[in-house]
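In structure tokens, one chain follows: the form predicted together with its partner chain.
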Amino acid sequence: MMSEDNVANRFDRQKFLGGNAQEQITAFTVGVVGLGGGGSHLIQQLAHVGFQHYVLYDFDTVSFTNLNRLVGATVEDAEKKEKKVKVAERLIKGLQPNAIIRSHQSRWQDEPEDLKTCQLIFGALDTYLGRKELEECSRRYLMTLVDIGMDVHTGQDGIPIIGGQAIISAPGGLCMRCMGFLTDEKLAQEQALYGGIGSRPQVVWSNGVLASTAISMAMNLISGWTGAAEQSLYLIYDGNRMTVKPNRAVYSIQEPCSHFPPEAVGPVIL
């Protein structure tokens, strides 16, 4: 057992976040949807920071092809095809033994009620459709969504280009459509591939940068420690130049979001 002193000392090095930041961290319920390369990094950091209430979703099990990036997973997990939610639970419990975790080895859409109990959700999904549906749910239940994703494609010279983004979609603010990230074209293209996103390239270091970016965005939302009047909502990762920069185009958007009217909250009553 950890003594009271040890518990108190654990967060000494993040006291700069402010007087009651740790109390706030403890009060939130965080959801993580997708516990692969990106999600596993998110879990690790949330547990270190001290979150105590988790809702987790991933229908998948660990395979050998995951081991290049799945934080917390071992060769043994791949051998016995361990559930990804179990790997995440182990990672959290190793750091926060008293954490309350509700895990679902399913798509969140199949068991959505626990997700709606969260105030803050992290999306680490592969598809645009997945992001669209998660954002719709987050808006109806006044949850703040922090979404991350990475992608590798081939440039003109045949050189691989690593890109990615971390986006905050919060109630009352711009949504992923307003920000130009979700478009009908992208959704249609994806559907034309028959949802067949196949085995997309993924690397641990890019996932790590994006997860760290998402957690730093979330920590500022909760604690306001930077004192900045406006939080960056859309950060772009350039994996070749190795930079993370704000998407400047988002700053010039003046109109409020028209996709999610304020009254469109709660259960859909037909």
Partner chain sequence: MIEIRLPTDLYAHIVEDLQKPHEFALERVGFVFGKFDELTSDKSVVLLHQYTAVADDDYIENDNYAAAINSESIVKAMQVVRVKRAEPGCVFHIHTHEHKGRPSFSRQDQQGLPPLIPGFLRSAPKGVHGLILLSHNNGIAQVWRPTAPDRPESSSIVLTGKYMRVWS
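Would you mind giving the form predicted on its own, to go alongside the form predicted together with its partner chain above?
Next up is only this chain, free of partner chains and other molecules.
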């Protein structure tokens, strides 16, 4: 059991974030939608940093094919087909025994009320449509969304290419359409492949890089520790070159977001 002194000193090495940063972290409610490869890394780091209030969504259970990337999952979990939300809860409670966790083994769209209580949402979804719907919810209820995702495809020379992104979409800032990440073409192509996409390659290290980047982005938004917190940010991950760089095209966009006007917020009025 941890002594009171150990509890009090637990976050001493994060004091560079600012005098009241830990209080803000403790008070925040964070949502994580998708608890697989990237989402499990997010959960682990959020718990280490000290977040105490969580809203979790994932309808899936652990399988043996998850074990190459699902942080916190064990062979026993795969054998039992344990719920991914239960693995996430266990991971959080191992670091934050007093954490308040509201878990849903479902799509967030099926039980959205808890999600609306979050100040910050992390999305670790597989589809463009999923991202579109989650961003629409985050904008309507004035929540900041941090999205991560990765993919592997084969280049012209037959070499696998790992790529991904980490994006901040905050109310008042540019959205994922403004930044060029979400497009009608991508959504249409995905819809045409619906049901035939199959399993997508995933590896633990790429998910880890993107999740760590997302946590860093979020911590800067909360504490402003770098002195230059950005409300709109689109970082591109090149897994082959092992780099994370900003999408420079975003900095040239001068117009405000036209996809989510200020009046399009708040609950639907019937």
